[in-house]
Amino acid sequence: MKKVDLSIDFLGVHCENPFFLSSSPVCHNYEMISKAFDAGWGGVFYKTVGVFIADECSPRFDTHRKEGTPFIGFKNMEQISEYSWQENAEIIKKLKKDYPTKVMGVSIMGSNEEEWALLAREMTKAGADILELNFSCPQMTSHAMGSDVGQNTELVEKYTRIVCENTHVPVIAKMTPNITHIEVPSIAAKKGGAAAVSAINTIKSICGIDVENMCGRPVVNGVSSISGYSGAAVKPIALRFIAQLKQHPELQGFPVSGIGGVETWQDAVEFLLLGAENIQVTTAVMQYGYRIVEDLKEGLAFFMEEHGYTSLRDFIGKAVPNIIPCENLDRSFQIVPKIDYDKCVGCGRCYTSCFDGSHQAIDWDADKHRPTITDRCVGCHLCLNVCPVKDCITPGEIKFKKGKEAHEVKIQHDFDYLP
C-alpha cells in the first residue's frame, strides 16, 4: 500500500497537516496552544486579537441537545481575547520561536483603518504566518467590528486592502454565514486583495429558553442575547456555503478553509471533497480535548489508502462538480426500497413516518409486525432514513417513468453517517 501524505502547501505555507485550531476559545494562550501543537494540529488561528479587549459575561455557553445525544448545537457568547494586543504579540512570539514548523494563523479585529492597519503590521512582526480577518463574530458589544461589518462590502473590501497594504504574509478573510449570499462579501475581499476565505463563522442563534427566568440560555441575570451556534448541527450549513463559493464564476480556484462542525475525519474528508484546502476545529476541542486531532490524521490517512489518494491534492475539491443545481436533477425513474424481514424488529416506524408523513405506500400487518411496501411507493426514502436498524431497508428496484428510456443510474449504498 502507498504511503500517504497528509501535508499541504496552503497559500504557499507549508503544514505538516491540514487541521488548525478555529479562533476562539481553544487557542488563546501559550500553554493551550503549546499543547495543542504537541498533539500533533499542523497549526492554529490564534484567537481574534484586537485593540478592544474584550468584557465577557457570565455564564457565556450553552448547548442543543437531542435524545440520547451528546449536543448537537452550542452557543458561544464569548468576543475577542481578553489580552491587549501587545501581550499577544509577545505569547505569538514565543510560540513561533519554540513551534517554527507549526503555523501561526493570526486572526485579528480592527473597528477602523487604524486599527487594522495596526494590527497587521504587529501581527506580522511578532511572527505570523497567516492573517486572518474576522468580519464575521456574531456577539460582538459594537457594530463596528465583527459580522455587521462582514455584510458590508464596501468596508470588507476596504479593511482587506488595508491590511494586505500593511502586511507581506497571506491574508484570508473569515466570512459570517448571516447572510444570503456569502458570495458577495467573498469577492469583495478578493478585490481587497485576500488570498483566501475561511467559512463559515458561528451562526446567530438563540438556543433555547429558560422557562424559569421567561428568557434565552444560557441565563445571564435573568436575561439573555443572540450569539453564534456552532458545533456538529451547522456542517450541513458549512458545507452549502463552502460549494456554493467553490462555484461561483468569479471566485473559481479561491481557495477556502474549511469550518463549521467537523467533529470526525469523515466530516473533515467532505470538507475537503467540496475544495477546502485546509480544516478549522473548535467545538470538538471543547468536547474531547486537543487529541482529537489523533483521530482525525489517522481517519484521514486510512481513507486515502483505501481510496488510492497518495496527496490530499488528489481528492480535493472533486465533488464540487457533482453539487448540480435541482433544476438539472434527473426525475426520470424512482428507487422503490427493499425491506430485509431478517433484519426488520417489527417496530412499524416506516409504516408510521411514511402513513402520517410521507405517501401512504406502506401497508402494516398488525399481527405479523411485518410491513409492506405497496405500489403507491414514491421512492423518497422516508423509510430509510427513520429505520432504526442498519441495512433492514436499503435501495431496490429502480423503476423507470412513464415514457422515459431506461438508463445506467448511480445509487447511494453508504447510509451509516457514523464513525
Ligand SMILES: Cc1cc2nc3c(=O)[nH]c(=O)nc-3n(C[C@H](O)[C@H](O)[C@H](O)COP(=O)(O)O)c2cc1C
The other form holds:
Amino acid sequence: MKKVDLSIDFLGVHCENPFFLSSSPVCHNYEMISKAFDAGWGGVFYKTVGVFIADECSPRFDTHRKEGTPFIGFKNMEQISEYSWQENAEIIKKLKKDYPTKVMGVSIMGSNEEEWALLAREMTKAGADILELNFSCPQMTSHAMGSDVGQNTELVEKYTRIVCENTHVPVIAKMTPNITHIEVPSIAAKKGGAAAVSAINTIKSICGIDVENMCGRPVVNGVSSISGYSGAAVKPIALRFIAQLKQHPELQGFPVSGIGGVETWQDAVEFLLLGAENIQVTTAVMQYGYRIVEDLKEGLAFFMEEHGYTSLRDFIGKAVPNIIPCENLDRSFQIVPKIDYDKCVGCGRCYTSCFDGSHQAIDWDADKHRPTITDRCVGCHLCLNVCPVKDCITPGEIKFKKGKEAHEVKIQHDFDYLP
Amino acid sequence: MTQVRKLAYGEKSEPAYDVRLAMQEAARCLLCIDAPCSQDCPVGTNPSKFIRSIRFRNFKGAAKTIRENNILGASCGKICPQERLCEKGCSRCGIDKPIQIGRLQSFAMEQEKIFGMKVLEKAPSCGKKVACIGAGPSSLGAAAELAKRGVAVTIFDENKEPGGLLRYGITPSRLDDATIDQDIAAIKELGVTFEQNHKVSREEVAELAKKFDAVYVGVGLSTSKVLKFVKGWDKQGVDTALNFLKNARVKNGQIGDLGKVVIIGGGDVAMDCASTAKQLGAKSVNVVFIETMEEMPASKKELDYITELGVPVLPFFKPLEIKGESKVEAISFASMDDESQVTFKADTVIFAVGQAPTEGFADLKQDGNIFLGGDMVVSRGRTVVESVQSGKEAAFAIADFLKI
Ligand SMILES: Cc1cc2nc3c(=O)[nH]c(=O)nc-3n(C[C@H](O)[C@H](O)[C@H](O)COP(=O)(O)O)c2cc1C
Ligand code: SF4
Ligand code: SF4
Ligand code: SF4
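Right, the form predicted alone is done; let's see the coordinates for the form predicted together with the ligand.
Let's see the whole complex now, leading with the same chain.
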C-alpha cells in the first residue's frame, strides 16, 4: 500500500490523523494518554476539567446486550475529572511537552462565569491546542452544569463567549443529544465565538432494570439514575445530529467533530461523509483498548487508496446533500427483491416477516421450503433485511408506479460491500 | 454412522466463510492480550492481530498482516493443523470452543485475491544472488525472505508447477491449485524467478554453489518409505503415498480403478491418501496403523475428515504380508500385542509410513555457501508451516553469511 495521508487541519490545528479520544476516562491521566499516543491516536479531548471535583458512585456502568458476547450499548454514571484543575494542568503540560506533534484538546466545564474564565485561562496556559466546552454531561450532580446548561441557549452563548475572551486557541462546544434541535444551542455557541461544535455526548437512558431489586441498572445500593448512553448503539442517533448540524443554513461551513459509537473505520467514514472533520471515540476504547486505532487508521487508508482519495477533504461532507426531507423522496417506484434459490436455506424468515410485518407478499411452499415473492410486494425490503443468508435476497426489478415514467434508480449496496 | 459425506475428487472440503460468517466468528474472538494463538504459530502469522483487523472490518489489513508474516498464508489457512498450533491454547476454549482461525485466515486471504492486493513489493537489489533448490514450502519461505532483502533468487524445481508437497502431496480438496497459485504469485511479486522442470542433481549443487553467492537446499523428503520387511512389498498394486497422491493430482483423478484399498500409516499423509482413494471411487478403503488412537500422528481435523467420508481406521496393527500371485490380492496384519490377526482383501496397498530424503541428498551437509532447511533438517512435526519457518531461518543464516 502506498502511504496515504490521513492528516487534516482541523480549526487550524494540524492533526496527523482524525482519530481522537473523546473526553472520558479513556484519557484522564498521563499514563493513559501517553499509551494512546504511542498506539497512534492523533489527539485527545482530555477528560473534562472542572473546579468542581467529581465524587463518583459504584458501580457506575451498565451495558445493553444482544445475542453474543460483546455488548452494543453502554451506560455510565460518571461525571467529570476526579482531579483538581491544578493537577490536570500539570499533566497536560507534561503531555504537551513530551508529545509536541499530538493534539491536546482539553474539555472544561464551569458552573458559573468565573469558573469558565478561570478554566479557559489555566488550560490554555497549560498548553491546550483546543478547548472543548462540556455543555452536555447528562448526569451532573448540579443543574448549573452539564446537559441542563447545553439546553439553555442563553447560557451556552454566554459561557462560550467568556471562554473565547479568555483564550487564544479554538473553542469547540460539545453538544447534548438530549434535545430535539441540536442546531439551536449550536447556533448560540457559534454566536458566542465557538469555532466548531462536537456531537454527540451521551443520551439519557435507563439501560435495563434489575427485576429482583426493582431498580435500574447499575444498582447503587438499591437505586439508580437516568444517565448517559453511548457505544455502537448510539451511532444512528449521532449521525442524525451531525447531518442536522451540517444542513442548517446558519451553520454552513461551521466545522463539526463527530462522536458516538465509532468502532470501525467504516463508522468513521460515515461520520466524515456527513461532514465531520474530526472523529472522537470513547466506548469502543473502553471495550477494546487503544489498539483499535491501528485498524481505524489502516482501514481508512485502504478505503482512501481504493477510491483514489489523497486527502480526507476529498470526501468529507459528500453525503450531506443526499440526506433530504422525507417529503422530497422519489416515491415513483418499487424495487422488488429477488431471491437466489441456490443460496436460500429454506428457513422461512422472509415469509414470516413479510406476513406478520409487511404485506403478505411471499408465498410459502411448505413441501419444498421455498418462498416466492408475489405481486403484492411493495418493495419495503423487510425480507431482505431479515434473511440470514448473505446475498440471498437482493434488490431486483424496479417497477414504476402507474403513470410514472421510467428513469434511472440508484441501488443500495450491501452493508458489507463484500461477498 | 448413518450419514457418510460424498465428495468428488478436488471438491472443496470446507466451505469458505462469507463476510457475515467471518464477522460472526471474529466477534467470538476475545481479542486477548499476549494472545496464545499468536504465540503458538510456528511462523509468526499473528492470528490475534489479523482476527482483530477482521473484527474491526479492516479486511485488507488482515490480509496484509498474514502475507507479511507468512509467505504461504493462503495455503496455511487451509492446511495447518490449527488444533495443535494456534487454536490449541485459544482462550475461547475456556468458554466453549476455539476460534476457527484457519477459516478466518482463508477469509482474509480471499480479500487479497478479490482486491488484487499486492502486499509485498520487490526490494531494491543488494547485488547478491541465491539459488534455492526445490519449490516446496521451505524453499519458498527461504526465497521470499531473501528476496525481501533484495537478493536475486532463482528457484530450481523438478516439477511442472511450483509448490512441491503443497501441490503434489496434499489432496486438492484441502488445498486447491488457485490457493497455491495465490501464494506463488506473491513470491513472484518479490522478484523470485522459478526454473521449473529442472531437476538438480547432487553434482549440480556444487556447480550452483559456484555460480551463486549461496545455495539453499530445501528438497524435502520426497521419497516415501516402504516397509521391506513386509513380505510381498514389491507386488503389483503396491504404491507409496507420495507417488499415489502425485499421480492422482497430475492426472486430475483419472488413475483407473483402485478396487479395494488398504492404507498403512496413521499420519496426515495416510489420511490424505484415504480421502483421495475414497473420492476416486475405491470399492473400499481401510486405514491401518501401528499406533494407538492416542498416539496416532494425524491431526484430529484430518481424522475427522476421513471419518466423515466413511473411512474406517484400525489402530494398533502391524502389517505382516501382502498376498497374491504377481498382483496384490490381500494383506494380513497382526495386532501389536500379537493377540489377533486380520486379513483384508485388497487390490491396492499404499504405504504411508513416512518419507525419506530425496535420492542422492540424504548425506548432504551444510557446507560453505550451501545451506539446508525444511523437512531435511527439521523433524519438529513436519507441518508445512514449520517448513516455512525453517526456510525463513535458513534465509536469516544466509543473510548473515552474505552480510546483507
Ligand atoms: C464513562 C464515560 C465518561 C464520560 N465522561 C465524559 C466527560 O467527562 N466529558 C465529556 O465531554 N464527555 C464524556 N463522555 C461522553 C463521551 O466523550 C462521548 O461523547 C460519548 O460516550 C459518545 O461516544 P462513544 O459512543 O464513542 O462512547 C463520557 C462517556 C463515558 C462512556
Ligand atoms: S475495571 Fe478495574 S477499577 Fe474497575 S472494578 Fe474492575 S478492577 Fe476495579
Ligand atoms: S429468509 Fe432467506 S434463506 Fe430464509 S427462506 Fe427466505 S430467502 Fe430463503
Ligand atoms: S487466543 Fe483465541 S480468543 Fe484469544 S485472540 Fe487468539 S483466537 Fe482470539
